[in-house]
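Next comes just one chain, in structure tokens: the form predicted alone.
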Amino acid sequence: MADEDNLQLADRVKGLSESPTIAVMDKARKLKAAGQPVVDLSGGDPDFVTAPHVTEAAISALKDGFTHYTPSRGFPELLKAIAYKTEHENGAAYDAKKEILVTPGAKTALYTAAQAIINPGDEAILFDPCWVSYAPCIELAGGKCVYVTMDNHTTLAVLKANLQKAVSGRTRIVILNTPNNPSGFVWSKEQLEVVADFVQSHNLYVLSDEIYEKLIFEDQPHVSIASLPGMTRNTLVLNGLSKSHAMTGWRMGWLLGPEKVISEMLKIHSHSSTCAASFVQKGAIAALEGSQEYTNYMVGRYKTRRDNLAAGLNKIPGIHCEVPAGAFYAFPEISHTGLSDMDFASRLLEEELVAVTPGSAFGPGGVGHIRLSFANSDEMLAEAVIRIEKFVSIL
């Protein structure tokens, strides 16, 4: 019989941690399954159902037998819908036949992009704090992450200086996310212009994660860096329908970029995912081409929840919550409570059954914060504030 302890695994996975957000969500689900009244604010999963016209389109596709392989790049009608949406909403033109790749979820697109661009020893610049999966995808490709702090208080001059400090001869890509997960920060056109000048002068790619583009609550437009002069050559636009159309479980994402890199990514995609699910692609067409009233309704509800949650958190001694401009997360600072963000999140779940994500999971800039999703009901959010206040009061 083989000695299981001596069976070898790849070095690339030995130091890799599971997704912190998924880990907290799984723990919360187990407590719920055991009958515990958990308030789970850890994940980025909308509590709304998918719009009926989208679901009906997928069901019709199933009934019509549209259940086989599609072209690996994506169903032509969907590629055209994505190209049209990107040009008319975001001001960036990409060729539907050559410069778009449809994937089973935006996370798959991120992973595939890293595999296509990063060689062992190469570097990626990440704006801190940032989504938990950027660094692991770079590291799985053999790359190294270099963090640049970016928040509401970062001036254009400081941003320029920090980028110059971060770049090296091994830098290959810059990853930015607007609106930002976890902070809700929304990049301005002027800030994006600084990044555009930087990547063009150093001949780099920038991956622009725009998955939360529809979720902006202030009078500030979403700007895609790909829309800036000459930037389609340098930009990979990552997007999908999970957040904007409450379609997380559908696994529908895409990447737009220069033909040179998309064609290489297509090789990886064809050997791994083959294609996104056929009937899901039909639903995606309906989501893009159909009415957007349901999305607008969700955004209105999120804004109300954001306002109420931030106000409630700011009444708790030791907690300070800046009101996020976009996405559906609050990212309050909790360091003045005397606990680390890891201890705060762990004890809050154990003692008050409220699941949140520790801020340090999102990089150095998240230390001393926790992330709470307000993609949850008004009642659950109000209950969470009551429990957090109780928890803090006895520290």
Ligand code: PMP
Given for the second form:
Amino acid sequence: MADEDNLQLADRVKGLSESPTIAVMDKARKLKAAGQPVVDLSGGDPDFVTAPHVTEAAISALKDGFTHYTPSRGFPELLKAIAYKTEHENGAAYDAKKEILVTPGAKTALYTAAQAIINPGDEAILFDPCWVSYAPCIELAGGKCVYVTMDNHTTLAVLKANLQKAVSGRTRIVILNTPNNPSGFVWSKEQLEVVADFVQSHNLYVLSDEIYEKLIFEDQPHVSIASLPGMTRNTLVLNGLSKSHAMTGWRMGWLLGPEKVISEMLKIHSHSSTCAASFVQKGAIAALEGSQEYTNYMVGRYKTRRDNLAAGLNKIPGIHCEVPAGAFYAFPEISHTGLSDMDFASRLLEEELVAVTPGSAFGPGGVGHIRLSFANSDEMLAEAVIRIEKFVSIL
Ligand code: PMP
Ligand code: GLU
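Complement to the form predicted alone: the form predicted together with the ligand:
Let us now look at the entire complex, which starts with that chain.
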């Protein structure tokens, strides 16, 4: 009989934890399945269903026999639709034949990009706070993350100085996300220009995660750093349909970038995923080429929910919630309640059955915060505020 203790696993998984967002979502799901009345504001998964014309396109594709492997890079019509969208909406021209890779979810594209770019010991600059999967993807490739604070209070001069402090001879990539998960921060053109100058002068890649680009609630445009002069050469644009088109479960994402990077990513992708699902790609074409009314409708609903949730949270003693400009998360500071964010989140779930993500999961800048997804119904959000108020009142 094999002695299990002597069966070895790779060193790279030793320090790795499960995604904290996925872990809280799974915990909430289990409690719900056990009949508990959980209010689940943990994951960024829209409560809306996918638009009918998109679902119909995928169903028709299945019926029409699109049940086979597709070109590893993606169907040519989908690549064209992505290139068209990126050029016309984001002002960045990438070649559909050479500079795009379609993947099962944007997360897979991120992982594959890190594998293609990062050598052991290389460094990535991340803006803090940031989404939970950037650091693990860099670290799984053997890289190291260096954090630079970025929020509403960061001036251009401070941003410049902090980037200079963070860079080393091993820096390979900067990862930015606008609008930001978890803070909702939306980068301005002037701020992106600072990053563009920085990556161009140090000859680095910037991975620009634009998955929340449609979800901006203020009079502020989404700017892609790839649209700045000369920047397509340095920029990898990460995007997908999970958030903009309520298609999380479809797993549809892509990355646009210089051929040099995409061709290496394609090799990895051809061994790891082969291709994104064929009928999902057909649905994606319908989502990109069809009416965008439904997205506009969802954005309107998210804005109302954001306003109501922030107002409700700000009435609770010890909680301060800045109104997020974009994405669909509230990220209030809860440290004045006397609890750490980890204790706050775990006790809130145990005692009041409200699932939220602890802020420290999003890097040093998230400590003392919790993240609540408002991609949830008005009733759920109102109920969450009532339960959080009750929870805080007895601390
Ligand atoms: N980037 C950010 C900032 C996200 O919040 C998510 C959410 N999962 C993703 C990328 C990846 O999305 P998906 O894999 O569903 O396309
Ligand atoms: N992006 C969402 C979130 O931050 C979904 C879960 C995940 O992929 O991390 O909650």
